[in-house]
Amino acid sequence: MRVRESIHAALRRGVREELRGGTVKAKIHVTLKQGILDPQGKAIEHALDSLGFKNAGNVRVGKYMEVDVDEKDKVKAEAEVKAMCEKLLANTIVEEYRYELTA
């Protein structure tokens, strides 16, 4: 019974990476621009300082995601994922953003 359970999950795993052959993963960093206030920052240098992690200072809090992009070409994928970046993502005006694209 093992066996067969097995080979269904491999024949899943196959089927998966099979349709996962034109996929790039972009993981961007989303962060606000150096000179913009960030409240939320200070609040977690604050608590660390009163925690007694008194080496810890200018904390900035961003984002992180992961967005799966079904392209197979990767200077399509880059447009793609810097178009999502641009309009949705980021707000360009106060914060900056990174990405890393894999295969």
Given for the second form:
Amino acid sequence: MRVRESIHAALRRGVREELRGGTVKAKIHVTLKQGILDPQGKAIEHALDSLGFKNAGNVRVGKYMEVDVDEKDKVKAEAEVKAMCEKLLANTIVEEYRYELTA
Amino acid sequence: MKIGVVVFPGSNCDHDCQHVFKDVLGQYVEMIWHKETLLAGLDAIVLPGGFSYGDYLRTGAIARFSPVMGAVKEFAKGGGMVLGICNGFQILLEAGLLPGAMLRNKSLHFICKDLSVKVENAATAFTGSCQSGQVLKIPIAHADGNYYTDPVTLAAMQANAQIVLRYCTPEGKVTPEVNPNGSLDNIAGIINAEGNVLGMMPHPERCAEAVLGNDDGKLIFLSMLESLKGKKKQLKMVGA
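The form predicted in complex with the partner chain is what I need now, so please give it after the form predicted on its own.
Now the complete complex, all chains and molecules, led by this one.
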């Protein structure tokens, strides 16, 4: 009986989510382009070195952002995330970005 | 003249700019809240220093989408004179009204001190009252003044004399040692190709009257007023 109830609950949830139209979560990383001096990365690199982490190198510091996109169509969602990066989240003169989309 | 000073949430040099234009130079100043979308009857616009929108994301990145920026862009496109100081400079870069971008200071420190800057181009609307090569003592106060642009743009700016101010020794020598923030080519201030939009990291409004012990910055504002007075004549000359 309990099992059947939870199945019904899951079905109801499923229907609700279907009606709401599913959300895509974008995980966005913005870092300085390779070749552009990253003073924070350099400072961290020196700190790691002085702590004895002799194998550490090329430290780059960036930003990590999560954005929920209320768009069911993954292609459209991706286009929207790309536009967000280009327009606001990254300054493409000095920064590069990458993102992954998860359900 | 009628000068507009834009006020963003987080601007903190807006009243200094107002004071210089109004009380020191006797001009009419209008404070423009960033929600305004119409700029009528202004002769020049100043984007002041500060920390608009808390410098969140990047300096100037959010302010550039303020409602007022559409009108500022229109004003600039129509040949209107726009001066961006410090955060104002950063906003102009983000808005694409000037080329390039700002990086964190090489030392990672917020630097606030008097520095020498050399007037590399005294034939602009913002430096006309200076001598070519004149050294001005003007304070900087920023953590993100490390100017960067791609080599092609830099070469074009150098060829067009768009690099107006550079960090130098008190004697006027431009050396890597006196570069406070890692800025490309010791750049402290640049102008657009059309010559009506200037961005500078040093704060001339903080040293524009003798009572403060230094009035070198006044030359920037006097230049603007002189240029506005002779604007029609100057436009003709540029046209020819």
